[in-house]
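Okay, so here's just one chain, in structure tokens, the form predicted alone.
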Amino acid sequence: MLERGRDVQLGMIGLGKMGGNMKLRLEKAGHQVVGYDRNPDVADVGSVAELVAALDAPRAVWVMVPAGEPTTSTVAELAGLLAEGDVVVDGGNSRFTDDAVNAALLAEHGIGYVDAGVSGGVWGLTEGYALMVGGSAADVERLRPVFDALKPEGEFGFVHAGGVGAGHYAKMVHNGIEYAMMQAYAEGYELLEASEYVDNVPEVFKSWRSGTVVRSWLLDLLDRALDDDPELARIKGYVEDSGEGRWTVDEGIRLRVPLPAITESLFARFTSRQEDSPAMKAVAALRNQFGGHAVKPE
């Protein structure tokens, strides 16, 4: 990684919504970023090999591709192209258990590895990205100019959470909390909409943005959504999950840590994908059998 004072040179693989904006933010801070993406319209070079060749040793390459096989195969390719003293950053939403495998593969070639949980979404370009990183102190410190350029202004927004895997573990828990927070706002929205007392639900949420203990960036974003569509009539109530909510619940089970709010928020997403819940059909049938309660036919 070529250092010019505080300016650095970095390779970036994956220039989608997150990676592309991260590249722009780094360049605005004066850093040189060589980018590769399968979409040639946004790439600076035509292949991962060309990206590596364009960097001065010791090199630093940030991988920003989907978790799982895309990340694993990219790290494996880099292991065969980079050299001793180089470092790889996995900034995707990889499972923390994958980090030890990736780090061990790169270590065979003397290549460092840092896992970076990144939060900020489409707003990160202007607001900055919250960064939770794991890896050796030496590798993390070497990349500090990059982290400093990506993080929000001020004292918060960056943490060296621990060794390899700690960054993605922290990001996993962050996303689990996010699941539960979104579910709480959503349930409050539904209750307000159902109430005969409240006439202006969007303005209630807007009023909460200052002075209340429930104010947050998520609340700001919900207010923005309600400004655009006050009754959310243009949105289907179908919600996917990224995987990190499931991993958080798995860890709660493994460590015997109760996570009722996070777990229920994950299950609520599963419910959103059922047009007619088999479980609720069974409940209706049981109520009919033991109490003679009416059922609604299909």
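Show the form predicted together with another copy of the chain, please, because up to now only the form predicted alone has appeared in this conversation.
The next block holds one chain only.
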């Protein structure tokens, strides 16, 4: 039985930085979590099959493994092991387009599916994880105690955004917005650093944490980073992207929605990872051709 009084039982596959902490938060709330991970040091059971066997029906299994093949293959394995009436949650960073595929596969076996976009990073263990979920009302309702334990205290931090895929969709847009917000602060930081007018840039950012229009959690974090390293001297301007930003822009293209700030933020990350820019080589070559402007040799 998933529900035992107020407490519930849940299987958790993937006990990395996110999954491991989410298990801890659920257990602290009194729920029972059976965890599986490829790393036997952190796992409660030795295989996905053992995990399924350890749960009482109707079972609920939360998948928290990398998006793409790892998630897809885990869902496929669960489709063969779970039974009618069970439910699977994909809490990873999957692309929303994967959700319909996963849900359809599980539905063939009478297994429910909920996609959950999870925000909170390393802070989630103590502050709670914001959850954006997609799926049927019935599936979402069954998992309510799990969501309630994971989410932050208070009225915010959880939304049932729509049918299957809506959770990852909302999380994707959340991340697209996040990219542009980070870029906003970053551009302001660079401009202040470049200017001869402002003496102490970290103090300016610190002051903004109260009373300003730009106050936010990201600003608090930037202040924290500048406390550690006031000139960011130990950090290279090299930024990865994890997929959601790219998918957001793809959706803008699909739906004909102009997304200049989000897209430029993504492009700035692409550029940050280039040793040299082929495009700028071409521009330099052109300037040399028409104006005889010197080029820098490679």
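Please read these numbers as outputs of a predicted model, since none were measured by experiment. If you superpose the two forms and keep the largest set of C-alpha atoms that fall within 1.5 Å, you have the rigid core. Positions refer to the first chain, counted from 1.
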task = Could you check whether the CA atom of residue 17 moves 2 Å or more between these two forms, using the rigid core for the fit?
result = no
query = Taking the rigid core as the frame of reference, how far in Å is the Cα of residue 287 displaced between these two forms?
reply = 4.2
inquiry  = Can you give me the Cα shift for residue 276 between these two forms? Core-superposed, in angstrom, one decimal please.
reply    = 2.9
